[in-house]
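Next up: a single chain in structure tokens, the form predicted alone.
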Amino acid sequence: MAAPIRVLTAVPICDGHDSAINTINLEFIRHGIEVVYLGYHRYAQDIVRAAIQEDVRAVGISSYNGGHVEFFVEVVKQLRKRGVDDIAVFGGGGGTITHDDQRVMQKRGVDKIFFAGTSLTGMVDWVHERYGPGKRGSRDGAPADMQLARKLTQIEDAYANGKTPRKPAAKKSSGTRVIGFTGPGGAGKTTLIDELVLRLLHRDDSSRIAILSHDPSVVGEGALLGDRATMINSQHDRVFMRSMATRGQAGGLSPATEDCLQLLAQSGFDYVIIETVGTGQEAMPFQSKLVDQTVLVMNPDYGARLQLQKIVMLDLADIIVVNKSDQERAKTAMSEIERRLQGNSREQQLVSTVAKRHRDTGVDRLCDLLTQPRTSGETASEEPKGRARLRRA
């Protein structure tokens, strides 16, 4: 199967309307087109900067709330000004945008402007034809975050189409910390990373983080990337977000993840967060030496608790994380997960949090086990022999 296109949706700034890009957005989907939905209220910058890190074929803007023709122009301005000009820029906005809007946009670089009634199908066919399989150039001499991310696609595109790469010998730059998150679907992973990357931020004006995110693929179609719709604060100049479909493979992440964590990982940055699609009772997706931690976000409303001696990864994680724990059960299953643990034969930590919870404590607690030192040569996944040490912080 050839590597499926790759478009990002959107929607401007001031502009709350989002169920026509839904829309548009699913039947996308449905005829094999991977969509990076970076949701509503977005600044140009914000779009420009998830493009090239996405590196996506084009940009589909939604706008129904005037100043279409300025914004429009200005990400196609800002993605030239960058030296992109091969991620081109279309989208539409029913009645709000006329023909004689059309053509001023167009002159100024815009690729096409769909008007009320144009069907979904020739949306589709359109985006298909348009954006269909092409040469893409390499983009030496361009900054390090367009070369980082066309060679993640070309890392993708090589698996798409049968062709594995060689794999080296895994490995990652002095300094940088590979972290490891999954968890069943809706206990707030994409909200806890958002807040851990804002503490990260905070705490070290220099610091570089890569994030890899995982959505699932729809079987035999394309797929809905939209964790950057809920990260707030990771959109920024100094975090590197890329989001990968698993484009059929089982387990939580994608046939092409461990060669791009590979590269994420020797490309300078000082945290790589790896983040798999929501997973169930047999997941171990973390089979990488590349990383360092592997975090379990847990929902507080498992089951019964028979369910946990099925949850493999809580024998494999290095820390435990109950989220949404000001829900009415969390300290019921906080004192299960810990008898659970207790049989273990590692140290490992039990953390509360409230992702959602402005300056929760817990995410702050998270955040200092995540960035503390580690003795020489040790790494938190290896297993000290002996008893269990479990830590409740």
Second form
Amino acid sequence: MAAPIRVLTAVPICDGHDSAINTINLEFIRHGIEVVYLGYHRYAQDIVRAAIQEDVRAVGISSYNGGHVEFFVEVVKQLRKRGVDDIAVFGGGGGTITHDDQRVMQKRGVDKIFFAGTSLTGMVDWVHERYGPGKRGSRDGAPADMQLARKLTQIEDAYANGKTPRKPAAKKSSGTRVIGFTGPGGAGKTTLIDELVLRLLHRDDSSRIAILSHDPSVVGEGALLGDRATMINSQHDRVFMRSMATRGQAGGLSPATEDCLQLLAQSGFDYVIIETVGTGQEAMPFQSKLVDQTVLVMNPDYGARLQLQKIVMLDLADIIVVNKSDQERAKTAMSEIERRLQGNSREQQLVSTVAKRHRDTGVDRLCDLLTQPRTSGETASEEPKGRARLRRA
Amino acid sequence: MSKLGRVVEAVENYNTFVENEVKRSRTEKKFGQQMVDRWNQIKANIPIGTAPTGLKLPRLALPEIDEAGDITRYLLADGLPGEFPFLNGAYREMYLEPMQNPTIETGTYEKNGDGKKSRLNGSKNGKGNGASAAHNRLAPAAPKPAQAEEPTRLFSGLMLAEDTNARFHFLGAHQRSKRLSTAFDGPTLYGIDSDADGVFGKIGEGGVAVDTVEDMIRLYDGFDLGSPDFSASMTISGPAPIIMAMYIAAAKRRFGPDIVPKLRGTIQADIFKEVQAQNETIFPVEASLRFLTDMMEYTTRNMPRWYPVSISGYHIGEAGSTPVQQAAYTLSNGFAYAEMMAARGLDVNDFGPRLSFFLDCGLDVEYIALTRVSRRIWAIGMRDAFGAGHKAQMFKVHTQTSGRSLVAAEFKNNLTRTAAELMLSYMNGTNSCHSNSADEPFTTPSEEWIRLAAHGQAILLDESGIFKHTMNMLSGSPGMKAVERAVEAAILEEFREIERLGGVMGAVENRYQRSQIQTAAHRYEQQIYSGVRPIIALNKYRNENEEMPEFELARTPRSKQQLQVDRLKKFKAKNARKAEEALNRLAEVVETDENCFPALMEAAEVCSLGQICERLQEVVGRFRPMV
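Can you now output the form predicted in complex with its partner chain? The one shown was the form predicted alone.
Then the entire complex follows, led off by the chain already shown.
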């Protein structure tokens, strides 16, 4: 089975009209297309960076607030400036884009403009025909992030085609730390990671970060890969982010994750962060030896205390984060989880955060835990247990 | 329970109260007779007017009922225009033309406002009674000014401030009152300066570019901002407190500091609907709400003629919500603002009358009565859950016809769509109205089509006799009543769901409103493509040979965009030192719990919009979009 087509969609800067693009995204997904959605009010350079890192076949832009000629052309120009000629740019803007505009835009490299009244089916068919499977070059000699993006595509495609690529030896660049984040849906993993990225970028102005983020999908069907839309701090030149659909695999990751992770771990990043999809109680997604630290992010609202006994990751995670701890139940949750962890024999840390809050001290604390020097692989922390202190964090 | 839960209870209790009173008027003979007497008195005092044809008509139409129960139900459940619960209108006469013959006696609906009558309103806490009774008292023959304001608002916003200013003067040339409504360009709406990287092509597109106090001065040049005939409405929410501060700064420069209490107008400033639907949010929700309440507190105390928030369903409707969702989210947002203001220690009778609303009017059947029902729920909720008096119970609303209902295919049909929507808007007793131009699907409207849209209103209100002779001309049909009941029940059900999610804020964090709106929008599109929802000339009676019309588009020339950038750079260079000081002071105040609006007003004198927004973001963070 051929790999799904991947496209990136976005709404330009100073434009919040996302009604049309939401409908189009849903239609694409229903017809087998994987959509990396960057969101609304997005700069051309963010779109270009994301398109390259995600190695999509095409970028779809939905514009309703004017300035479309300049904006579309700017995206094309920046792609070409970076030597990219195999990512197409298409889009529409209802009645706001005229035929005259379209002629100018196409002359300057825009692939296609859809006008008011185009049917959703027409758009889907066009994407399938125009951006369907086709050979893409290797990008040898291109800048590192472009080569890396293409190699990740090749790994994903190989798995989709039923081939198992040769696994490279499981080793990492020296100094690379791999951190796995997991937890139930709605716990705020994405926001938490984005806040961590903000801190990591600030603490060291040369550090480079890779993020491998996952969203669920069924074999042969599309997916909405929407983490970039909310990860505002991670749209940064020192962050390489890749959104993956699980393509039918249970447990929170994709069949191609391990190989992709190996590649990223060898690419000289300071931090490689993996985020699973929202997982169930029995999930234990990080079997990889490459993962140095694992973080379980929980919502205070997990139900009765008995539920905690069934969550496998509470035994395995190095750090347990209770996010959204501004909620009423947070105090109870912290003490219930603390008691649950006391039964475990290994060193674990418990942190309470409110990731949505600007400059949250809990997130600062988590960042400290994830950046402190280690002597060897497994142990997350040399610090004595300080749960009473942590609880106040 | 948040206040919204209490509002639901209040409406339920009020409906029960009405039915009990109906029963009582049928069983207690004395009470029944009182109601009948009151009714007869009201009818006897309705002035008679004369149409140009010579036909004599009462200035208020009432149902032909004479039984005590029916009378009680009508007076309590619907109310006369201008009386609680305001189903038929916030004011007594709305669009009626002044009486031609002043010798005809103009009475009021009732002669006496004694204590017994106020009890009829069913207020539990009694707080609402004082004002209500006062209003019922024999009115001072209510001499309406012969030159009342037109309910028409003149909406514009294009290119640079001087271009929009010229358009305002063009539009207002034949208007008695100057009620201007201003649209801003994308960079301004997002608090970004025109000289920022990557926004050049957006300068002056879709609205006017405003970066500094100097732009604000140019924007309203030639208008007397303190005149009772002038009001400025500004359609901006994300950076609203900063734009408001800039407006005040501009007014002070032109007219001196004494102008402030005279300023009259509206700023949209509705952060909740931005997060729920329109996506123009700059700061995290809680910080945005703090800046907003700081501003509202200031205007409530210092600018008695200003409406500091326009609680907007329009963008919720345009984003694809159902009409019921639009009304339910707008009303619940309004109650949430009221709750925040009350938490600041402000009196509901001070801030309540300064809350105004903005609704979308489309072609779905709910629009027969959506605004009527909204007015009723607001009045009951404000009176019984917030203890508001008469003026603070009134739901004052600006309506705009639906832009989303307009299509590019055979676009001249949009005139008909807008006309039907205008009719619905006025049937609902809107306080002011904007009619969209037929060329809206293509571009910022051109003068030709704006003129037609504005004339549509004049034809309806001035030329036709539909609204100018008699109040209630179209109110109260069995169909309208059926829609009212169904819509009210559906809105209360939405309230209950929001309440279950922890009130408006809890529901926002759960992205409840967003996902409901998105689902409705998707269904709407599907219905168009499947033909369930006929759109003439688009999916029904389509002309396959139609060519897309070519318009002279309102595009901003590059030279103008460059001019805006140059002017901004000059402003920044001139004020560099003062700006830094003002920004530092602002940042300091924002870190405390103090009201930061005074510091914002100082900063607006010397800083650009983008400078202020950036500094504030450093302190409170950036908005994280919800998808």
